[in-house]
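Next up is one chain by itself, shown in structure tokens, the form predicted alone.
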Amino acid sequence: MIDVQHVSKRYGGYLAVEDVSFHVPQGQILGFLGPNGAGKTTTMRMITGYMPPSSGTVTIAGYDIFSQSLQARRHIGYLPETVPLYTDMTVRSYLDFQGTIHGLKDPHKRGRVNTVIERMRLDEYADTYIGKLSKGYRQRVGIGQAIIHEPDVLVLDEPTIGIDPIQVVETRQLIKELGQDHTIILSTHILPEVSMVCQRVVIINEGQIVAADTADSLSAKLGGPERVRLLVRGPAREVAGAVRDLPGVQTVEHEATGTEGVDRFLVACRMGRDLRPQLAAVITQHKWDLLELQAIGMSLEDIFLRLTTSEELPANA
């Protein structure tokens, strides 16, 4: 549905994006990540047709975003980080206006406006001026204008930035629901958001793609110490010492003490070593109670930091 091939962007002598390629199939929610200045916003603007690339191609639903711009844009809904809302219009009149811009005709347009208001859970505020809405409800209106014309592709730039925690949860759920009908690129700095919402991740750093895969696959590829979380009822210092003495254990971190003498530990083992049988054995040998033993992969935050702070890691695009 979205195909980016060998795209580069130069600003004079500065190469902001270099040879970026990735594909987003129909129905997938893709998390697009990168530190500030990595080329993320520039890439998003090229995908939406806001600016042309210096080289390479972008196709949306089979249409080239530049040589077939009008056809391609009919398939795109875009929520920029700063939503261009007209605060002196009501929610209903604004969505009606956006429907007109996208070429919708009555009665289909009226039906779409009502459908979007219902889907964005804006029924109570349909005839409220946008300037009187909270930031969270303005974001809903922004998403509403992005889907008013039923596009195949949604490009959402920081959709939950600056809204309260309850609205964040509701917006994330809304994005997951939209993923049933749309192919979505979600750009965000909130890494847990990607883990909760996205099926696949693309990470860009210094203008180049350094990873493109699921978070679980990236964790397996990057390796690093295997980690196991233990929940044990027993003397914490003795438990930590016995676990630390096992061959292959690198570190033992005492994370927390719970009720009734239960302690939680995070054990880092050498790469490729599954020490869960040995951990279970040493705890039972000492007649301590093993309440939990769970292998833990690298978090998305770990992956992001490794890929954007080390120059030695190979690209996985």
Contents of the next structure:
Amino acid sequence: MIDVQHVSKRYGGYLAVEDVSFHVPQGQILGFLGPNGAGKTTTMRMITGYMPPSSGTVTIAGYDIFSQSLQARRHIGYLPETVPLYTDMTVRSYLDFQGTIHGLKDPHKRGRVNTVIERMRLDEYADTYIGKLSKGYRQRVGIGQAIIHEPDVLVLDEPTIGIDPIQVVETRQLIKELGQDHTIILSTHILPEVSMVCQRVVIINEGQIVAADTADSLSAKLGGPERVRLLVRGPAREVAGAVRDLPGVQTVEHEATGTEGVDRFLVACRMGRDLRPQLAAVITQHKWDLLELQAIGMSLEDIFLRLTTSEELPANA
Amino acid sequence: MRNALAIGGKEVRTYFSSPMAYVVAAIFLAATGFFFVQDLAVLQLARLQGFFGPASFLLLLLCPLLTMRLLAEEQKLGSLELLLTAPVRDEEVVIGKYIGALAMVGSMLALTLYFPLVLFLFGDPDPGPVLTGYLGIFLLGACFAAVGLFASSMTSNQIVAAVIALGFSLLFWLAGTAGSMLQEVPGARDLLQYLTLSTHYGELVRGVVDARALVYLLSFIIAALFLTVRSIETKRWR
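Right, and the form predicted together with the partner chain of this protein, after the form predicted alone?
First the chain shown before, then all remaining chains and molecules of the complex.
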């Protein structure tokens, strides 16, 4: 449904997006993840036909976004990050206007406007000026205008930014529901959002794709027990030192438990290393009591950090 | 065309719900009304010259205030991005915006139609110059609106857009004056006079309809709209 092939974008001498390729099949929700300034919005703008790529092609529903732009654009609903709405229009007249320029005709258009108002739960505010609405409601109008013409593809740039936590939950639920009828590409820098909403993740950093997979298999592939939690009865300082000296250990965080002589340690290992046997061995060697040893899978957050920060963390951060 | 009309209709609604349009229209009507009455009272002639003269200069000053918002605000809000990713051609966006501006200028001028009405009721004016004068003032307003739209496409700052529009309008209003200083250069004077809006407008107000004048004014509008389309296209490449 969305096919991005070797797309690059150059601003003057600055390469904002470099050779990005991915494919989103029909009905999938793809999370486009990256830190601020990674090239997410630029990529989104190339997908929606706002700006042409410097090289490469984008195909939407079989139409090239550049050479068959109007046909391709008919299949896209777009919500830019800033939710730019006309503040001097009422919700209803704005949706009507967006319906018209997306090719809807009355009476079908009127029906769609009503459906969208109902679906976005904007009934109460249908005749309110958009300028008077709170950020959360504007967001709903923004998503409303994106779905007014029932597009195959929805492009949502940071759809949960700047709205309150309850609305964030609602918006995520809504996006999941929309995923039943639309192919969605959603950019975000919030990690839990991706694992909650998306079936697949593309991680972009400094204009390049650094990983692309399902959220689960991404954790599994890079995973293994990257972090291990230990509960040890013994001299805290010496335990921490001994653990830190093990090859493959990156950081050791120490935390008191409240019980005298018993301490909790959070050990982070180098990527892909399973150090549980060595950890157990080193503690029993010193004749300390190992009360607990628990592997903690790497969260998406950790993967993200590891992939997007080029240097490994210092050993005793 | 349907899209252009939809955008034009939206612009008209925006105009009529914004204080700027009412303030501008009020100033225009008050000032032109004053000059009309003054001309009538002093000269006791049933003619509209007292209106057409100052009205042209007022339009030059006020049109930029009406057009500055058209594309500059869209750029500032970011809504241009939504408009340019909708299945709408860039030309349709520009024409739609232009329709909105023309409707505003047109309705402002329509409100002055009671001047000739008064003349025809109480006097016996020559209908020719009244008709051609109105054609002239409308085309002149259309030229200023087109330049204003172009200026508005160049920046996201409305004030800057208004000033650029004013600058361009003045340039094409006064070019002929520069021409009169270039009498030694053969052809320069005639060329500059031809490029001057006030030359053609003056003829129309006198009741002279010259095809060359109409061709020039229409080409002026089309050129400005064409440049606006180009200016929007370049936004996509940035």
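Numbering follows the first chain given and starts at 1. Nothing here was measured: the structure is a model prediction, and the numbers come from that model. Definition used throughout: the rigid core is the maximal C-alpha set that superposes within 1.5 Å between two forms.
Asks: By the 2 angstroms cut-off, has the C-alpha of L290 moved between the two forms once the rigid core is superposed?
Replies: Shift of 2 Å or more: yes.
Asks: I want to check E255: does it shift between the two forms by 2 Å or more at the Cα, with the core superposed?
Replies: Yes, the C-alpha moves 2 Å or more.
Asks: Does the distance between the two CA positions of F265 reach 2 Å or more between the two forms, the core being superposed?
Replies: Yes, shifts by 2 Å or more.
Asks: Report, to one decimal in Å, how far the Cα of L279 moves between the two forms once the rigid core is superposed.
Replies: That residue's C-alpha is offset by 12.8 Å.
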